[in-house]
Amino acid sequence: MTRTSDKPSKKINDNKMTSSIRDRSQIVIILGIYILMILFFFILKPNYLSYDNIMTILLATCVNGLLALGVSFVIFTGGIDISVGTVMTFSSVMSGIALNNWGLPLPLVILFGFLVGAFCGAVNGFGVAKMYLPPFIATMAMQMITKGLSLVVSGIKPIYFTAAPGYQNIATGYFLGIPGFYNAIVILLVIAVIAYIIFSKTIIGRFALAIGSNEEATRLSGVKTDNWKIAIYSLCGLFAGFAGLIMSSRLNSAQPQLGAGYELEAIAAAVIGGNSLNGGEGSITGTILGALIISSLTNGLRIMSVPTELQSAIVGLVLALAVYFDKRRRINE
């Protein structure tokens, strides 16, 4: 009975180690192409790596960022989320709620968006694990659900933090004091920190690759499959409930129709950052390295004067070049 334990074990670690081997070099090849990019920026524009523009990009990469950690563990499961632009949306309208309509605390607020958060990424797992809807369905319905619900609960009008006065530093305040230094950008630089070591050092990040990789032979050899995906599904929407809590902050107020399309970037960000969206592979590392990719691309844009327009064009062409790459790689190998 041991033995047939430790072989299952066993295997999922061999494969995890491989991944890891595979994402090092994958990793070094991403620095290396962003590395490229900030030199290009720079040569063009100087000002580029000035101290305050890469505040500003940090600051831009916070939202993204968070959306992109809690997207890729799915990604790591071979699934999807495109949920989580509507979650973060709705667990910042429904922390409005709690402060402005029930009275609750700011810290009873607060932990109230996440846990709304939780829930509706565990309503998604369990509509993948349990209903057997593929994991584009569920999260469409619940992306249509969470923007709908947001419109209904706030009557279409924003609402606004001012009776928690200090809200609003919570994303832009500066850390310690320092200028242009954002305690949004430590918070996500925490929570990056919190999600590698869930992904690397814990049984979440191991049983994702190996749901990825092959999600049958994992049910055979005994992991209960369907609940660590409502469990995967509900971290990422605790993600999304902590990029709520920065949107709403710097905004110092929920916006229902914001949301949609954000997303699309996060889902970005993981791919750019070699996250294969068939599953199986990929890292926190380079998801935190694909949101700044995408946050530096597009401010080197707009220093450049290109138009809006044009910026997600060539922000799209990155997106499918990576997945290209990812494709040809795969078959090589």
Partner chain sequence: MKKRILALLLIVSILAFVVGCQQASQDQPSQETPQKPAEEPAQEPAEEPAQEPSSDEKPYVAMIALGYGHQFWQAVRQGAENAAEEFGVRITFEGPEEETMVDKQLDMLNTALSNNPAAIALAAIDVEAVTPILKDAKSKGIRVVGFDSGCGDEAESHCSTDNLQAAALAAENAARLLEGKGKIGIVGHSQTVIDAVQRVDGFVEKIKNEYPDIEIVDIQYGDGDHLKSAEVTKGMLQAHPDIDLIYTSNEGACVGAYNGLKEAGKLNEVILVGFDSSAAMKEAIRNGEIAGAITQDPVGMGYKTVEAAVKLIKGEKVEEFIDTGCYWYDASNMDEDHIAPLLYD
Second form
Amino acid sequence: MTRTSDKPSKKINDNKMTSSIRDRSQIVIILGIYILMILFFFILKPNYLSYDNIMTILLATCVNGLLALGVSFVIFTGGIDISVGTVMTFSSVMSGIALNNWGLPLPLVILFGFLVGAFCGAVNGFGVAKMYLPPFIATMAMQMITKGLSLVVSGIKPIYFTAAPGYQNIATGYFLGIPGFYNAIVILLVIAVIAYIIFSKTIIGRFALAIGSNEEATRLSGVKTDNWKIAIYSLCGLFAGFAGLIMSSRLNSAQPQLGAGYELEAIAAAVIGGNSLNGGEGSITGTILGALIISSLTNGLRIMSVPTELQSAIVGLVLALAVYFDKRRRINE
Amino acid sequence: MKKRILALLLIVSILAFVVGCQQASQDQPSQETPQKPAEEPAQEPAEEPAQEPSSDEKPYVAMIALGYGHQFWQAVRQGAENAAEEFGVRITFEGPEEETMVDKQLDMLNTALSNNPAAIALAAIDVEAVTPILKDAKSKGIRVVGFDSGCGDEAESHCSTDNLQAAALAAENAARLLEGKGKIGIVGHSQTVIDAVQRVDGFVEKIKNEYPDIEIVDIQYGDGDHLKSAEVTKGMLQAHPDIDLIYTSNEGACVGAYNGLKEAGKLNEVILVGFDSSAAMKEAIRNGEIAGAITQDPVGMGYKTVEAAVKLIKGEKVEEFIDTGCYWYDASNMDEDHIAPLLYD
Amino acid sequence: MDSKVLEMRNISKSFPGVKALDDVSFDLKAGEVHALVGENGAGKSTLMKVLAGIYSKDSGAILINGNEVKIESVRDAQRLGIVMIHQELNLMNHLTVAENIFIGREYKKKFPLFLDAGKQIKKTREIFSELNIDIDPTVKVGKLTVAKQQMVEIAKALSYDSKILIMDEPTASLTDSEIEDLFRIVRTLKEEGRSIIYISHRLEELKIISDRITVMRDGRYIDTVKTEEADIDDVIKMMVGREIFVKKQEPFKNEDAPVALKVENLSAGRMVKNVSFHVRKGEILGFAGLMGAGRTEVARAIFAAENYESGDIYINGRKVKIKTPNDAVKAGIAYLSEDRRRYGLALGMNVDENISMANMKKFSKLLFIDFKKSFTNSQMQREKLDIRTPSLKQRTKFLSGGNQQKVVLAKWLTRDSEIIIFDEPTRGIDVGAKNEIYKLLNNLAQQGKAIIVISSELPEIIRTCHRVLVMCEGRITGELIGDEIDQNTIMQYAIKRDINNGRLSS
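For comparison with the form predicted alone, please write out the form predicted in complex with its partner chain.
Okay, now the whole complex, with that chain kicking things off.
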């Protein structure tokens, strides 16, 4: 009896081994490239790895990292969300309105910002799933809508959070009073872990991949793919709301004209992290690594006083190389 | 069908919601500044000629700006209206909601011209596109004045801030704050927009020519994006920990640098000099965290533009270029009468 | 001695974890049809993909007319006169026949960039007349039947002046008369001195069309025999290494079993007209007919994969409304599509994930996946259905057709579906695995599941079904029970067109 029951469980362990090795190879490659890059900068500029600068890099990763996490889920489904940047701005503008005009208490203000983000995401999802708009078009519409609404609602002026003392500390306060260790970094970390759990432990992640892998087969398995798509786009919007909180907290204001361009950096992070834009595969760890690579790279280039115009070109080159190596790995597979 | 109705309802409710918000934000007194007129829909000026046909003894000056919603343009409008009252002319003031909408601006220009103005004042988005229209207008005897970005060679007079001069003024003040010696980093906001380039060039020229003991160690650009500018500033500090002063070329760069310094804990060590204004900048300047900044004089720009137009209509001689001026402001003078109206939130 | 146009010597090829080809040799003579047979996963396709420049070999040599050549890309192969016609045709549906044939090397006019469409159409006509095919070169490929599309593929291959054609399962989706046409073309090609490598599971066909048969198994070369001297049974034995048991389906004993699914007056589009039928628990109901008779469309309409216009569906006597596949699944209906790769599996996902797909509610709590539960179930299904995979974490794209089919079946068995619709259950599946699938069908029926089998292979229908419905042009034209089920009768009904209707519409 014991022998027969032992056998399958042993098999399960074997199986786990093989899969994690496969998934890990990709992460290891990206991690290797990342470490090489860090060493490169460290040798040229030793203060690149100073405590202060590491924290600077991590803080700089927060907004893009959160956006990239959200957009990753959409990318897993084979979709795309180019509205995350402006949805982020819109959610922070609405938070500002909730604080200054409606006088809501701070926790509600923050929650409201998240809800606005999630709502925008849900509308994206509705457009994609129920109105059959291509994701690019649906989210481009949302990008324009939120961009416009942010300007209209704010009256094209920054909205300040000075009415809520301590708002700025949400992002730039020190965690447990450790100097330089910003709360935002902890928030990113916690949310990244949550994203990881959602991705690998819940049916949201499972269905995101299933839809990306073969939407029709998933639908024909009786899965309500439409509803799941709405849920996944909402999740992406929610993450944009998180990013909006960090952004507005760092600036202690909502800047209505910001946001455009952030979506591309977020998508770039997801792609550098090895996530295929075709959907059906990918990893949250990769996305976070991708976001770290972008912020570490730009920081390093800045420290070396590389002209701004060249910085952009170099990031573009890294993006192209990342995708190239990923493609090669896939072909070999 | 049901779904379509649902979608429609959704859109309508969002719009209703937003309009509600907007009104709410206008009611908010703390967001208002005394010199800023209440917001008006951009279409309204077009209707004005019809409203007052009886008063057409007054010469009509049509002003078309690069943008409309930004406070800068509203301040220009304020100055223009002051001048209109003083010189007894009627003006309309329009501008597209974004500073890239060439076609909208062309529509506005054509509409304005069809109302037979005595003069047209224009800050063109695309000079090439407006040149033939302006030529045509001039042939009908309409006088043409450029302001801010101007409108090319067709302008009989051009009223704008001399950004090179303004940047030099910033450099003078920076040198004064450094007592003639130290290291400067620059956070710019664009490498392509001519105004932005001049704000950096003018600064660099002045320092190089007149202050040999001051060194400019780094120039980086943050697109005027607050967050990016903060990261740029922090990177710069990491690369050059001995920077004494940071000069920034617009509001986004300045507030970004301010946040960067704050996050790096260097607000007290590094002097910050800015450009333009906002509520955040004003507050930081008032409590000394930002040493000071340059502001343009949009009210003066509006005033001088109308003044030039009136002179042209009367056939008087007008200078080809009119500097509409700029000011250095800091904690000591920002509440003075000639400065306060130029600063916006 | 016959001249060898092609020789492949000691070819080996490995994929991560799999030795796909192990020291395989193969040769081809001028004007010969050389059949390549073997179970799925035997390495035939891999060998041919090496030849066609899709895969690169690890070791070995390829000789064309006695000279060693390098084939590193499809272009290289084309230059050497080798073209592969894939099972899944690679045509652009939106382009015309002529455009498809000359895609990538369009005739240009003297003035650059302008296409010479006239010349292209003329050339296409020439090739068609050579093959005695009647297809309009200006028609969009998407409007052609699969058989005609295949002929376009052949014409395309000839337009490269190919000396060696590789045909992968060319008859898989053709009707008998279409197969006749194909064979006629193959013979024409032979007479012209071209050589053909013919991959097929249909051994009866090989007897008719091929000159020699090479058998592969498990990535190895087994033997080559002359067709005229070969005994099909021997070939099968070489393929599977074991005897195959053939038997007609026994009559359905439980005539009084409750009706599991009843469909009344179902109509959907042009392909399903007023279809009514029922299937009892424990019964295997067959849907026979020619290609395009509307059988798949009936299944898809019941499953709500496509909308149906009218009709009532009763499950266990209760009328149900099925508007989405989700409703169908909830009602206990499972649908195993003829096109597993498109409609059945998420190929990038692993075996476990696919098996659990239709049943995530059971395998999760508050959105969190119960991995152990799902894994245990998948493991059980794997053993029960004998799914051969190195691991439950193996991605399904690396499984053979038969094992893929079993994964899809496992998905539905996990869901406890009571009504299971198999659409071409053994398409692309090798002989040995076919028998396993048939055994599974019987087992499921004995467990009381209502089974519907849609198949274009008459032997399959005869072998598996208790009762057969024959469709023609969207209507059910006949019902056969027990002894009535035989190939001739089915064919009679399958071509029984509705004369009245025909008159009215013409």
